[in-house]
Amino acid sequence: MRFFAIGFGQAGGKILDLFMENEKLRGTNTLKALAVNTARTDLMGLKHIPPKNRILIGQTTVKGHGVGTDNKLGAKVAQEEIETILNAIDEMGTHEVDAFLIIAGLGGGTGSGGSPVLAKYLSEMYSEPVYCVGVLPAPEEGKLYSLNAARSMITLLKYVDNLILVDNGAWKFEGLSLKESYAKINEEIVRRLAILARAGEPVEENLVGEMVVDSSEVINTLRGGGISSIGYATLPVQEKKKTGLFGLFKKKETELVTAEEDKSTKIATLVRKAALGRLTIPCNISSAERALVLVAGPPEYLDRKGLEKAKLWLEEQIAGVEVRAGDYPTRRTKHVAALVVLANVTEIPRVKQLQKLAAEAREEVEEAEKVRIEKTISLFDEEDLEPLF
């Protein structure tokens, strides 16, 4: 699946960097990858991405400094340099892509505001499909970047082919600081779009997927312009240990892949783990109009009946019947990982919880505004002052 993926804003850049290293350490080129910000501090820090593929926008009005978590700023910003940022599309080519990904925070202000005019522009003149791995705030980092998420949210569904959510209230990891977590989160998401990304992606000299998924059925799955939650679960692969003339294998107490174990079993189980697991955002599995399952790992450990098995369980848990399924063998890893997309998922208890508190938001910043000028206009006995007009 080849990407031309976008990082837009702060928490954009940082997963599309990390997204672009992954890629790196993996010997793969078929990632393009674009940073966009207001903050020129920001795509400083960036590592991975040539400093050529980095666009400063918003200079003239912004200064470089970001536009705090302003939104509707991050949006003016974007639809006055939209011109700008196509042109370093084209630049970089797209006759090859399977698919556009913007990545953004939709708290903030940059990714929020400008990932939803991206995303408009890139659908009306391209053919290829436009995704967004959009991240929500955390209940407590405040309404206002709920109020901003709820505002991208909405947008963006009217013109993205899908919209992948990551929760990152529901991925907080304990003992951690604000910035470690956020950290975890981002290498989460990076997993989980590294196995998306093999997809089609040719395999390995000498290596045979049982099942092959290509970028079709990832377009065909992901259709539609709904959102959805992704699961991921892996397994560590037990390596060959000779103990004696009978190359006996020597056991492990942690719970191991072998080759001797039922493969099936173990791949079917596996994909269950991943679909009932940690999701992207918590959604009703049952409420998903259609799956799509990819297992990846040393092709001695992968299994087609397993597949099958994992395919039939899952066509009975979602609302539609499309359950497509496929691996990718490869010997560069030690686990055998399961990734499922659960696509246009309509059962999800954090979106609702987002509108509450927009809604919230929303009378609050208006009840304010109304009262700050109600507050200024009384400093002045209006008796003795008439004002211009």
Given for the second form:
Amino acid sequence: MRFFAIGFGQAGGKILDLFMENEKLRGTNTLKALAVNTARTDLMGLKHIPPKNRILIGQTTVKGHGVGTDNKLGAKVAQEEIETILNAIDEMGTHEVDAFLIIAGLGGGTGSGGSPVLAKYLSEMYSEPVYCVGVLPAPEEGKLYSLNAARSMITLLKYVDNLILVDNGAWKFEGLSLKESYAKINEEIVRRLAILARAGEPVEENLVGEMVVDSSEVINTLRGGGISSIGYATLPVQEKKKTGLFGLFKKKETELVTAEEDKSTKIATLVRKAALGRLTIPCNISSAERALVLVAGPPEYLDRKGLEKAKLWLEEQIAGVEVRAGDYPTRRTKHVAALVVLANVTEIPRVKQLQKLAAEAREEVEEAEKVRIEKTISLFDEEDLEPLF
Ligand code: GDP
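Switching conditions: you have the form predicted alone, so give me the form predicted in complex with guanosine-5'-diphosphate (GDP).
Below, the chain from earlier opens the complete complex, with every other chain and molecule after it.
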């Protein structure tokens, strides 16, 4: 799955930078990465996205200092400079791209406001699907962040083919503050995106997948413009014991050969763990319209029967009946990883809660403004002065 990814704003840029590092370490160069921001320092902090693929927008308005938490200004700046962004995308080349992936924190200003603008134009100009990975604010960040995220989500859903949500609140790590958790949360996001990016990509030399999932199946799973959540679980593979000088004679005893039945149960259990464990956004799995399972790991641990079992199980769990499953053999890992994409889920308590907080925040802002205007006017009540003009 070849992504053209755009990291919009601070969170988006950092997550994409890590994704880029991950792909470089794997030796794959299929990911196209562009960072867009209104804050110069955020762009300068990136390490793996080449400087020529970083765009500073809004220079005339905010002079490289960012838009703060004003996502209306974020949207305005993105709209004013949409040509610059689209030209950069075009120049980097889009002919081999399977999908666009906008990554952004939805509670802030630049990414929250800019992402829906970019999604609108990309969906109009290109036939490839446009996805957004949207990071939701944690409750402790306050109502303004909720209001921003709720407004951004509503707008994004008008234009994207799918909105994959990540809830910072649900992912904050024990004993760490939210800020300290960012690096770990970003790693978790990138682990999932990296597996998704393997779908349909050529496998390493001399390896063959048992069941191949190609990019069109990812696209079919994510179609429809809804919200998705991703589950993930890993299992360390047992290392073969070193056999030493007499290894040849002892081979049968020491080599850990996994029985076929055991292997398929392990895969099915791992997929179940991924679907029922911590999702990028907690949701009711039975409200998912479709699902996609991708298992990656050393070929001797992958198993067709196990995947089929997992597929049947998932079909019973979700609302719809479309479950796609495939695997990706790789020797570059000591883990078997299972990814479960729950597509177009409708029961997401955090989104409902955000809507409520956002409505409250809007009322409070309007009320505060009314009071402020009244109080300001009353300051001049006593004097019967005429304005200058
Ligand atoms: P922008 O630069 O104006 O788009 O604003 P940010 O990207 O900083 O968006 C603010 C939101 O993103 C807040 O809800 C933050 O909690 C969240 N955020 C900021 N940086 C990170 C990060 O590195 N990782 C994650 N997961 N969230 C982040």
